[in-house]
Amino acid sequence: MSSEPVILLKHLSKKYPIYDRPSQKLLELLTLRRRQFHREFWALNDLDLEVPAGSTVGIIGQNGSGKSTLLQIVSGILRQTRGDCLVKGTVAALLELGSGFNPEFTGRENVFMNGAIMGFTRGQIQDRLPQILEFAEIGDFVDQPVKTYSSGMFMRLAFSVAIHADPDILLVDEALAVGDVIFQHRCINRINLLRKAGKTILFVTHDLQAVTRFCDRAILLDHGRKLEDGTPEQVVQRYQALIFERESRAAGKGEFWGPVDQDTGLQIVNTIPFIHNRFGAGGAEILGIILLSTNGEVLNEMRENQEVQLVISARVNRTMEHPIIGFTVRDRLGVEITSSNSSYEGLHLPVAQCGDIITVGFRITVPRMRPGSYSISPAIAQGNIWEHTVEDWIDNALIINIADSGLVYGMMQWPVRVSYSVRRADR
């Protein structure tokens, strides 16, 4: 790997004007910009970065931290407000689903159009076309308008064009989040081949496992500034600590706990990390949800065979004859992985009066699951597992990470025991 940087950023900054109303932009133009009607938002602020040739760099951070803006500047789509951006070599960018594709054109026409944008002649694109279409596996749809494609077909074709351009630098922004497991594995294999060929890769993602598995180095951006630069493991740990700290503040200045129940030892939970969508009849409300180790340590990551406890607290607003508390786990694409509740597990909660606080602890042995981020949605209902009224439900209230425990096909691995028999041909 060469030590000479192929991407060099010095004091890179990007400013966007933010208008509260569209009319304010017109007013600013009419005054020849002598009066300012906008607020300034710095998507990137005084960023320095050197990327050596042949390295794979993961860029992580919360939404709005400047990750996509950074890749757009490096690719030449955006111009920085100030600072320097020097890029050596050809660049292929896969920045968002179908970027650069005309939905009215066919897949074949878009391949030639994108190739021309990258600087290839029609003959060069024609030579690459069989490999592009073989990798994309969209069949006869190649001659249909891409507006008729599914999101997976769209991404397969876009990714195939980008990687077969044989770039010196490949920019990838969350592109692997779309597509089935087989396609994602093929993309990862292809990226590994590009790495072995000495290509430089900048990889923006929220998939922390992908960062630790495939990157030589990681960058953590926060509010447009570089917060951490180092090994993937080091940077991912800093990112998780940052998220945990902000969740704590948002949930009540870090005060997770209420009083301890003297009978059960369970402590009332007062923290809800995320509340984006909440619904229910209102007969009760979720007060908090938290994941704990057997030692009582607050967790935001689990691994195979680990014993953990998920604790959910709820306040009752009117008498409930048959309260039920439970949760649902979904993957990052919103696919439901599993659900459970107190009734299903054989725990029949007592009648609760207005003002009562119910806390339920679910002890879980973590199975082997596909690594990545998962959300947990807590709920309280009244009735039984067959017929009930949801009193309060909070979508994706807690986000956890499943650590990489080995190869997993599909979503999770069943506990399977294998036996065999061989009948010899000479018997």
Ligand SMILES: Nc1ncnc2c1ncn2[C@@H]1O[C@H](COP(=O)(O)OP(=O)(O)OP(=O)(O)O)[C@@H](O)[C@H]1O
Given for the second form:
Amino acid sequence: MSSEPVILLKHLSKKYPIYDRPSQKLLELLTLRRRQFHREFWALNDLDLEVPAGSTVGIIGQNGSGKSTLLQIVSGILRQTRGDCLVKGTVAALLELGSGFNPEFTGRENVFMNGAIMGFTRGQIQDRLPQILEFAEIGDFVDQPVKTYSSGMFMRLAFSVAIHADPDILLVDEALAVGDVIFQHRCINRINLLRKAGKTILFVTHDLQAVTRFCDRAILLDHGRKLEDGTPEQVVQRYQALIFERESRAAGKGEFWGPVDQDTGLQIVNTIPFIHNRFGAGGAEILGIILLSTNGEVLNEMRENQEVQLVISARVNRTMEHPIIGFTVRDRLGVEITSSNSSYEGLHLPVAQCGDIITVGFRITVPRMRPGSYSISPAIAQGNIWEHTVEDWIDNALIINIADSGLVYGMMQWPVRVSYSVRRADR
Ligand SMILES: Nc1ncnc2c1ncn2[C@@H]1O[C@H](COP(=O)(O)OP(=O)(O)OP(=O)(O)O)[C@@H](O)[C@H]1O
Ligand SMILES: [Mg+2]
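Write the structure block of the form predicted together with the named molecule for the protein whose form predicted alone appears above.
Expanding to the full complex; the earlier chain stays at the top.
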């Protein structure tokens, strides 16, 4: 696997003109575009990206953040307004429904047109046609206009064309979302084979689990800008934090801090960054876990002496006489560093009935710990600290970074205060 970039984007920007009224476009034409009647909208704004050969990069972001625009520029369908886009090698693109295929033409005609766009001769496509159609499994529909296809059928054909083109670079935009389960599995299989064969893949999706499972790296787009670029875990978490912040702002609730108020309660958290392993008797269900600063900002990093609050929400499915909510902290090797729970901290949660949502906030003054990444696993159980049944436990649901605050011997520093005395020898 070479580390030479096969996709290199520098200051990439894409501007769309926005006309508030159709007449404005006409006015512009009448003045031969000497006067401007439109607003400018930057769908991509000064984006830098380097993708080494053989890597799989996930691209995530909210609707309208510029993901599809980015793939369209890399695929050559769309041209940037500013900046550079260098792409080395053959590209096959599996873009959002509609682009690259003409709905009026039949499936077969579209295969030929698409193949031609990717640089294949008619003969080359003719040779591959049987395999393409076999994988797509669209049967007799191949001679029907594409506009009569269901979105799943359409995607199967498009995917089949893209993978049989044997490209160096594969661009995939939200393709897996539309296929049925069997087809999704086959697609994922194929994508894995392509990864193993050293192909470069850009993968746009709203499926955050898929990003952490398939990608070596991820980037987060927001309003056409690159907000984060790093490991899939780090980027997914930043995205979840961004959504959480926006949701709470939209709901007019910025207040997460303060004593636990029995009437109003802490704010319910409903974001779980990772669910890789989950178990429990099912009498309750963890809804969310988040780490907040004293100002209510979402944190993915903390440092020595910082005051933070870890908030965990859970919904009760069966009456719980003695609910306990807690967490376990592990280092990157999985070694348990510390744990705590409401009962251990002396808080007795009230009896909860089916449908109740319990939210617990743990205020913590961060001790000095070895810097690096740690995971937090939240849990809800019933009983007491000596004897309990786990109702729901999620391993490593939240990843946090501990910032470097100076030398640490071992795992952590105890809060030691040191004094001394010297008895001088008689001289
Ligand atoms: N032809 C166009 N004219 C004007 N604005 C456009 C045009 N195409 C896209 N946009 C705008 O550019 C922004 C980015 O669009 P894009 O399709 O890249 O978003 P996306 O991240 O793929 O979103 P989604 O998750 O919904 O697929 C959006 O705000 C969209 O409205
Ligand atoms: Mg899109």
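Residue numbers count along the first chain shown, from 1. This structure is a prediction, so every number in the text was calculated from the model and none was measured. Only the largest set of C-alpha atoms that superpose within 1.5 Å between the two forms is called the rigid core.
Positional change of His322 between these two forms reaches 2 Å or more at the C-alpha, relative to the superposed core. In the core-superposed comparison between these two forms, Pro52 has its Cα shifted by less than 2 Å. Once both forms are overlaid on the rigid core, the distance between the two CA positions of Ser160 between these two forms is under 2 angstroms. When the core is overlaid, the C-alpha of Met369 ends up 35.7 Å from its other position between these two forms.
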